[in-house]
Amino acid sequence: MAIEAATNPVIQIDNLSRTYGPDEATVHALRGISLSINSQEMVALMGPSGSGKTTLMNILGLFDRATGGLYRLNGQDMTHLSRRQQASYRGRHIAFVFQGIHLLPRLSALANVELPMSYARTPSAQRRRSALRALELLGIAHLKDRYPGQMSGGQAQRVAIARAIAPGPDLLLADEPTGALDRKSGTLVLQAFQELHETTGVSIVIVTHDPLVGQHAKRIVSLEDGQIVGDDPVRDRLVAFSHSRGGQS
């Protein structure tokens, strides 16, 4: 059964800005944006190169700090946390999937999925249960003993997603997760995101420039020149796309 998005926000940002450089050459990467993303919601951040989507992703993931404005995660103010506090909170609540898969070639799929929990000193039995459950959710439990060199690109990316979600994060951030894959493998990975969202209810934010990737989300937030220029349910986008072509499917 699909999980409906809850109304309490995981992410709440208000008038967020990020600038770089001295006064004479200031770059306004984000220009006072406001955005709310509810728990159990799947959102695509879209925009051309230089639109601010990567800067926003880095702030959401606590790798960068806003110049101004407010960022709350699970209701807690992230704006003034120290680097050490940010790293601690990130490790407990946020997971990441990148374009580069970064599996360790000498470890099996199961061992790769267990690895972050090993660093967190999760007990071994709990580690294995969580890793196997993540692989099962993504339909790749049969790959648990295979090594990365024995997998296709799409299979390896799904192992990377399993590694990200096995510890049970509140928020999953994916940065161009299909960018290095062919279209067929990329579609399988996006379907895995959808199934993961519907099964677990984890909040997912996908950064992409590809409209086809965005259509797999429930909502598209469009950025341009550091500002939000669109925030629409995907269903509305699909209707508008159909109408613009004379109602053809």
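Every value quoted in this text rests on a predicted model; they were computed, and no experiment measured them. Residue numbers count along the first chain shown, from 1. Here, rigid core means the biggest group of C-alpha atoms that superpose within 1.5 Å across both forms. What changes on going to the form predicted in complex with its partner chain:
Relative to the superposed rigid core, the position of the CA of residue 132 differs between the two forms by less than 2 Å.
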Contents of the next structure:
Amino acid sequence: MAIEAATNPVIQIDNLSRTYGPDEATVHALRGISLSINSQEMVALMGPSGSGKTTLMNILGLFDRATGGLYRLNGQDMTHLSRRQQASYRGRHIAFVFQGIHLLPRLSALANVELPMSYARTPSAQRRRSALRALELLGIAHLKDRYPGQMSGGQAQRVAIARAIAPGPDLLLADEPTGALDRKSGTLVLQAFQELHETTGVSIVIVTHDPLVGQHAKRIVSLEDGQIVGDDPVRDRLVAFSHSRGGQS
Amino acid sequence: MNTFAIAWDSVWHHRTRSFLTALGIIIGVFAVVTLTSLGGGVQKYVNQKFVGVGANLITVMPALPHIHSKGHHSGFGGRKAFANVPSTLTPSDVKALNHSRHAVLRSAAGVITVPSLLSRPNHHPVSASISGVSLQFFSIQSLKIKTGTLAGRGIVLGSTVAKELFNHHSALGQHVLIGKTQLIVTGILRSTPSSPGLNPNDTAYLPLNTALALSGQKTVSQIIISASSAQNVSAAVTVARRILMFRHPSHNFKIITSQQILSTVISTTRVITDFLAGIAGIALLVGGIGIMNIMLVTVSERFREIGIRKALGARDGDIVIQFLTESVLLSVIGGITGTIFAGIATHVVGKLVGIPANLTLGSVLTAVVFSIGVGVIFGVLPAIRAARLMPAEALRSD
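May I ask for the structure of the form predicted in complex with its partner chain now, the form predicted alone having been displayed?
Shown next: the complete complex, the earlier chain at its head.
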């Protein structure tokens, strides 16, 4: 695993910083973060509110741009992309699962899952095939014609995950994916992540302060005040649990 | 799901709002199309009338003496047309024209307006104009005398005048008064559709000499001439001018052809139509602003949706197209609805007024182009604003 990691990093960031505001009142959201995430890793990014998790997530997701440092995705420099390039790269390589269940309410589950592929100009037959496969993978193929309003929160979140993985992304970014769910649905969703990770080998980064997530991740990166304060592989579920407890102040 | 379906879905989802937004365009397009169509109808009507009356009609009117009498005379619509010019045209001018025996001149008739009231003895006067005319007048104007003739101290009544004076009783042989002079009805005209400057149904016609005696005048108000054919009009004008110049060396007359009048009337109608359509266009502008307003609201309402779409790989262009499609859809719905209503209104008004007004291809094309244009122009700003959103934060908050 370690060798693989060294040869094949999906995310590589080096001394990354992000500041907001004018000179006098500069807010340092990120203060020189270096991190490498390999393919087939499942990482939990944890930390209290204001620690810089979201900022890092936005930069990783190409929604935002770092003000300093380097960000490479699949070995390619992302720091100087135009908005159009960002959007196209995002569409092809990165998938998102959000805290709120961000399905488009007036599209069926299947149409929701097909949407990112239609933005990526995937031919419609292939789109349909990938979408159905993703829904099957998450065990919700029978929900394909339902609308978001006709599903439970856990089901909807699984549709959202299916949507994220259907195009076959290299990186899946999940922002508090269990935040809006009860414990039981949350566990189901995390199990889905784990299975996906094992079957498809997609790299998953989960931003959270939910200790439950930590229990399912393979590695926990802790942020505090814009800096990385801990980066531990999880061998023992208990360690993860206690760590996440510690991170949640 | 394609862009159009998304836009339709959104428009349908907010039916009431979409309708109210489109209403601005409906009213604007309705006004523009109705006015241009009616204007077109009026032009067509005028055209038909002139063709019916005869494109071979030439009118000689009195004018101020011409200093450079060799100069070209366009006459109608000129400054002098508004001046109150004493007439110098006489019945002998008419006679001279009729006796020229020139092939291009078919016949000429003098016309004089008698400023008096027409009534039955012991009755109130009716609203009718009274003209003194030569007998040729009727054939030149293609009027048919249904019964009787124009002669002596007789009078020929237009169909409406006859009905007003004598109801359904026979007017023939009855007495009428012009001012205080008594005349006998010797003829009734067949009912004829009116044309610009001539409404025979509402007119009573006297023999020219009777009318001259009655009004104490020596001159006629105008002379009408018919050319042998529409193609010979300009030749006829030349001949008539030569004859009249000989009799009126100071060139104190002018010659107008019905074709000149037609083109003047048509161009006037067109100017008025365009002007009104321009005013109606303001309604369209206001409608467009309404669309822009609603689209801006839609964009801020759908902040999250835009965020999701961008997170799923939508480019700025995809978002712009999506919102533009929606605003164009709204304006085109408005345009189509407005055009349908305009078609109905034009038809109804045309029927009521009696002009052949219908939707013209031109006005429908104008409506389509305008409504698409309005949708694009007023949709661009909201669409660009939508595309520029950085929705990362919006996606986090619930």
